[in-house]
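A lone chain, given as structure tokens: the form predicted on its own.
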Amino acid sequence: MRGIYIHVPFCVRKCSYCDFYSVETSSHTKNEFPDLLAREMDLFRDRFPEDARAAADTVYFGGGTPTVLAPEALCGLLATIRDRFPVAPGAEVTAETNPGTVSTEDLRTLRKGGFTRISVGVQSFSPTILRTLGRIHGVEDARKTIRDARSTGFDSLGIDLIFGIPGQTCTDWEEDLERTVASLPDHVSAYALAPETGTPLHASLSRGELKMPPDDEVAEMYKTARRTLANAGYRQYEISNFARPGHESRHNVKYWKRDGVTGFGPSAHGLLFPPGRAPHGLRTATPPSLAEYRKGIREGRLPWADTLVCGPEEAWKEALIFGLRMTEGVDLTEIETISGSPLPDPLREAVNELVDGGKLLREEGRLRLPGELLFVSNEVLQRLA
């Protein structure tokens, strides 16, 4: 089974520290978005037809702020998706959504139209954090939310956290978790900031005007969001991923497996595995750019600025890379038939180091990381990278 991913492109407003592709955009341009999603899916289907003929058990719309889309464009887009592709009963379908972007009724509407998992940015309960991060919405407005997705429906509601932000203290951030806690979420992903070059809160903290927080304070922070959920009945299944029994993401399990994954829409990655011609996998890449998105679709072809045909060594090091980000760790037998190349030297070499030094563990075939290690895990995979 393969996944779909949908990337919406459209915010009401740029967060200071969202280096996502997304476009604050006119009522014409979200208009058009849709046909030209289906014209790039039928482009997909003419050029992949066996691609395109394998069931989909996975449909995630993100961005961007995907319910900046009237619910009834989104739901017309779910329907053209399964026109044109086999979708699976029971497929997990994902719409994420901010707090002031979304009413009761669009949630009704979703959830009617076959929308069956809502992932709400919440970010934080703080109304002073939310200032920091520039976030639109209040307080209120996320609580709202969240009962909102309750009461139209939604079975499977996920919470979106942030920590390490700039004035944030541990017991801001354990006020944010107790409170996200008390709200009954299925699932919950905790982030700690990154402040990525180009952002405006990238360039708030270069002029000095915020601080971030001491690395040694987002540790504990990161330590507290794992004993905390896990008290409450959260199930850490990855680096920064926490979820009830039977609640884990399993459109985001797929990228982490190295599943197939078709992206469409502006600065949407796929990996495909077409018959005969990539048996290690096909990656695409499509521009952050809704201009040449659009360039491309008109003059009828993908919109793809890249593509890369894997090897068995490209294979095994991102099984092995996204792989350990989830606490059950790989299976280097079940890779390796997956594969169907034994791990190469290089690798094989860097993952006894590590290993050896104590920063994975080896367990009856299986590698994963420490638990201790989770927090600095990009150290440790740095050097199988």
Given for the second form:
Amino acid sequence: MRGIYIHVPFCVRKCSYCDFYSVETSSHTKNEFPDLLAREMDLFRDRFPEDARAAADTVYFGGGTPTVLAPEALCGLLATIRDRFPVAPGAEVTAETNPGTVSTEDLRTLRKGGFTRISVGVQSFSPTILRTLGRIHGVEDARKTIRDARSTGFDSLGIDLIFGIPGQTCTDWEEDLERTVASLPDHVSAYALAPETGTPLHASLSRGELKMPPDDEVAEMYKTARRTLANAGYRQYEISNFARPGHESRHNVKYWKRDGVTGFGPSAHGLLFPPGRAPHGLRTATPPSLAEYRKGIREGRLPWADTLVCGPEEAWKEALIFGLRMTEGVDLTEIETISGSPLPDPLREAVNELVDGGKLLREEGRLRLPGELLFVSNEVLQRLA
Amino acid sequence: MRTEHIRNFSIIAHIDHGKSTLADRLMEVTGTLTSRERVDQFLDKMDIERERGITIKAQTVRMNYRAKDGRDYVFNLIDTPGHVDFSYEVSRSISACEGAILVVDVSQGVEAQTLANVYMALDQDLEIITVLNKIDLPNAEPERVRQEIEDVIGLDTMDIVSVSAKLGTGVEDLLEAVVQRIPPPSGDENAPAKGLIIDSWFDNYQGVIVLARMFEGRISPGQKIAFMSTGRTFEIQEVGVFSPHPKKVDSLGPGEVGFVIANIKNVMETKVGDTITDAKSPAAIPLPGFKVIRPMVFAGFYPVVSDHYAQLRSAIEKLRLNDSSFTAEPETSVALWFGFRCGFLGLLHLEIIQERLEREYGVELITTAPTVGYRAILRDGSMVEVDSPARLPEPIELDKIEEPVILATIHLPSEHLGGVIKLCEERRGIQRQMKFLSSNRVILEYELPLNEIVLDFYDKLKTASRGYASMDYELLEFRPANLVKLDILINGEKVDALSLIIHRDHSYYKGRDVAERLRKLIPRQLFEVVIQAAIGSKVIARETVRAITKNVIAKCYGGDITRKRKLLERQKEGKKRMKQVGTIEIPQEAFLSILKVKE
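Switching forms now, from the form predicted on its own to the form predicted in complex with its partner chain, please provide the structure.
Full assembly next; the chain just shown is listed first.
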């Protein structure tokens, strides 16, 4: 089944490391946004009726900070989606949020409005590190949001963490992990910080005001995370994702398994399988610009900047490169059945070479990365690119 | 044509001093080239020649000039290669001339590189016309440069010609000076034919084209000719001149310079410096100065991607059609698989061939460290030529190793004597002679092992003399030396392509240096890489490249798929120029880096 992604491009303030598309904006723009989304969905339904008719079992509001919009507006958007597209019973409906942007009441409204899962951008429990990251919230805000999410009855609560931050020590990170485990989330994402060009953090690093911890230390932090989370009952299911059994993000898994996702909102991406038109998938990308987005919709066209029809080889490469991010790995026969084309020879050779070199494990028809290579996975996956 | 109306000359100049511009200007003023067809720097045809500002193949241009005396003259400009690697070819080009134009940039002064050729021209009794070029430049210093020419080269500057090749100023005066000062060639057109091979190259349609200067006799189509060094005979199909485009003529007689086409299939037959004679009534003795040129420097050429071996082989074959001094034999390396062991006149020659293979034939290459050719004398008294360290016999069989020793002749201003002597001594040199030409000019003769000079000696010599020393060398003999093979082991496996033959006294230092250098060049990879330097079974240095610990795309969802895939593609692309040796990837630079001298 397919997923639906909504990109809400607003934040109270931009964080120093973030290169996702979001703006600090006026209430006018925020008020106008749900209507633009509704019109985009209409346009989509007209142009891709078959995709629109396929049931969705996940809806994901990401950003930005979706909860910068009023909870009523988010619930309204969810209703807008349900009006236009079939959403399967028991669907996973996630909202990302950041501490300091939601009250207990807001969360209650979201839960009542149909949201089942909440993903909290905690990032760190250290005040110094939160400052380095340019977060607007304090440690206490994070604790409160987690408590509120629990008490308002979400089925699933996720916490996002970042490690490998300038100034962060292994001990700092161990403390973050302990506090995370103590807050009993259902899901933990732990990302190694990647300074992206164009961000204030990147600029500070190039000016030498900040310094990234050495790779070996960051790798040590990753090991600690895998160990600590495993001991606390979280199963690692992807390079940066850990969950209690049954609490894996169904929506995010779609990206790694190349399932269809329809994306709405500026900077949203999608992967469609319009029957007869693109058997190996059509990738869509909306430009990261509210102005262009608005213009496209007002002119009555889908505001996509790029679409890319994948060929069988691209589809295979993606299926391998992204599928192998998951600890369960990939099933070549399954991909072959779904895509309807056999594994191209050069890729088969590359796979065999990697298996022979011990860089991929082949077990019961599945291929997977050895755990100790997850943090150097690019060295392996690039052979398949 | 009467020989008294012929003038044969070359132009000697440092890079950038305006040789090609002056040649273009001469062709324009004599009407040889119209300005419409004038491509800047007509003589330097190859891209590499233009970029490096050097001439690799000799070329000639015939020009007609009506002098102020009212008579018509034929000028043959013989353009020579310009580097010490090609000094034999230069000497043959120069011996085809009666005169030379020495071009000196008046804003820069005398440069060392020109000196070797000037001395060669003086040795062969050529008339030298000194030209000060670029007199239009605001920073021209004619007086200083004039003085320098007298002091450094020892040439009389009384009748110097000043020109601006760019603007054309003074070019007429120069043409007149050529007529008046360069002697006409002499030679009997009824004597048995004697022609000098200046150069030759392969043409896809006509076979080998020989560039020659006639000294005696006359040759024409239909005639049977012989090359005196080989005795091989061919029938002439066509003779002609370059003006500058090829033009057929009926015959070539004494003093004339032109091309000969005789259904020759291989440039190996047409050796530079050999004498062309009539097959039926040959000359009694050949022209002097002929030498069989043998490669002095060897290196392995391997395709980066092993599948490209056939492509490399065909490219090498094509280049060899045009260059008889470039040798190539198939070679296999444990580390690099299939490739070629190639021989060159010197390092520049190697670089040019390497660049042409990559640029013109699109073959990506791994070049192993250049080495000179050694002789291994075995215990049973037999001798093995060793043009690759990997081919050095095992110590148990080996009695001794002999290395090539050259005799270097270095011209330099006496103020730099100290620095240059120090350099020669460091390179195991033995002084043979020191001769003062004047109070401030010296000729030094040193016996030097070729492997000490092949790599960077020329650069160091220039540094030690602020550019004023010039050098020429010839092979003297093979001499026993205390040499050892330095092996490099990567994760315990010997990488044959990284082995090196060096003097024992330098081996410990060099082993440590190479291991350290490789540690810096080999990127961190999935497994730890241990680099060892060893002589025989004795490890003398060890370095490790620790395994990589982080190379990951941590956050990867729908928005990034295409971008992230591109990132991996770029990483993959970056590794393409690395050679997989066992499980380890070694960057190309590593194979050459081992010879670099520590800064």
